[in-house]
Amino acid sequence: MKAIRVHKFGGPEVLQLDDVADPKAGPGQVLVEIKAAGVNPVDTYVRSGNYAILPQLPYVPGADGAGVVKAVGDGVTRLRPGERVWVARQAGYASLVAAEAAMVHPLPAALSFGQGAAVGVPYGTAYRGLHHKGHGQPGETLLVHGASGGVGIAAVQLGVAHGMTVIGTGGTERGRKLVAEQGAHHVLDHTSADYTKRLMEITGNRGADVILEMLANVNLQKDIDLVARFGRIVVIGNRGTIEINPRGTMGKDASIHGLSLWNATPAEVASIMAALSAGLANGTLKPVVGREFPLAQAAAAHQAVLEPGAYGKIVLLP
């Protein structure tokens, strides 16, 4: 098969296009033909060097995927060749990957392969950070500080869907429409030098309850200020350092908290995976697939993933 690998770390251009030995599956494991691979920002960390957990070298980038079941193992019940499915955590930049079945589920007929490539990481993210890290309850305030990108646009859909009423920046007049598409009750030009001003009137000088944060190296104190009493900001995103005052917080009895996907335990993975399952199937969860590359085109996607003004999700096709 067709695979991306990383032979050592570094820049783009160290993403290498093998022809590899095709995975089996195992007991317990699902053998998926690829296609469409999701491209997330922390592939390009990962990529660098620059990330808490590396894999060993050489391996295969990338964790969303969708397409076609070949093969299940022994044990699979739930799942049969020939069926539609996206893929979590365990996909890659390859035509073909060996996942466990949890974490394999059916894609819905009304969906591309394209957008199920952008669930797991994108979804996954956003759901952990809104309902493991922020607690967001209905009826308060969700702010999502970047909104147009794969994760900020999980974050809308999944904060409207929880009854909160939901305020959304971003950078681009293109990005900031796609916010209101998604069912944003406010859009906010971030590159405005009062938008910050206008939050606060909107929600009556109270700020907003949970803060989904996809670049705290800017927008961090900036989150301080806005967030209300007892609210909590989710860090997802962040590309630098930056300085806060920490006091802005404690008259609020405020929270900051880091988020990493991989942290997530096994029962949380779980309600992730059914609540995004669910979500899928009923409509609520619609992505949305900015740009698509072919797979040798992966050097050129990690680096349009990291530029400004994003809009929706980044995905290769094998």
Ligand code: NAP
Second form
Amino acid sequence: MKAIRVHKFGGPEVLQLDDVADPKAGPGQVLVEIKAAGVNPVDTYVRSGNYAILPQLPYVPGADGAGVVKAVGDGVTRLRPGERVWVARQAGYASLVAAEAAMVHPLPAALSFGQGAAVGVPYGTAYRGLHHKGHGQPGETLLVHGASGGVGIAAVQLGVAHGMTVIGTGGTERGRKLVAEQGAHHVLDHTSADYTKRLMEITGNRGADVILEMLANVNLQKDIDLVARFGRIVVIGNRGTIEINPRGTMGKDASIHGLSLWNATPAEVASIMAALSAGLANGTLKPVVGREFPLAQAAAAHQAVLEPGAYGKIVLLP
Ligand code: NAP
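Mind giving me the form predicted in complex with the named molecule, seeing as the form predicted alone was just shown?
Next comes the full complex, and the chain you just saw is listed first.
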């Protein structure tokens, strides 16, 4: 099979297209012919070697994908060869993958393979942020601080489906239009000088009950100012340091939660998979693919995923 492999950590140029042996479906596994693979920002951090947990070299980057079941291993009865599926955690930038059956789910006919490849990390993270960490409740206000990218679009759709008032931010007009199209009730520009003032006006000076934060090193102090009494700030993305005044959390009994998708317990992972499967099947969750690259152009995709002006997901096509 064809696979992108990293033989040494470094810049995008270390992403190399290799011919490697086909994997086989072991007991409890499903062999999937990957038609689209999701590109997540974390793939670039790992590739550069600057990440807390690094794989052994050489490795195949990526986690999310979608395709067609080619074979099932012993004990797998839930899925059949020929079925369209999305794969969480155990796919990658390769044309074939053998994944644990629990991470492989039917892909509804209305969704493309690209959309299926946009589910795992972005929707899993947004779900964990909104429900497991933020404990968002219907009727509450949700600020998706950075709503135009993979996690943000997922969070907007999840918040709307959950009956929350959703405020999303984007840095470009195109991105903000996309956020509005996903059902956000209010859309703000995180590059404008007065958008935090606008948020307080929109919420009648209450602030947001849950804040899902995509760039905490820029926004954490703003979030402390914007969060409502008893509110929850969830740090999803962060690319540096910031000075904050913790006093702002005290008067409001506000809390700040860190989140790593990889810390989800098996029970939490199972609940995420069940919720996302239901949302994809009933049409409330519709991943948005902004750009597609051929597998061989993984390096260009890694550059694109770090550029400003996010528009949903970037996927690779093996
Ligand atoms: P993405 O698709 O590249 O989107 C990045 C988002 O951040 C865009 O909406 C972008 O908006 C926004 N942004 C840029 N500048 C901002 C600012 N000043 N204030 C608020 N938002 C701003 O990335 P993603 O896949 O959605 O991931 C988002 C972040 O979460 C990344 O840092 C990623 O590494 C992290 N993440 C963490 C976990 C975890 O387990 N903790 C899991 C998944 C992702 P514009 O481009 O429109 O300006």
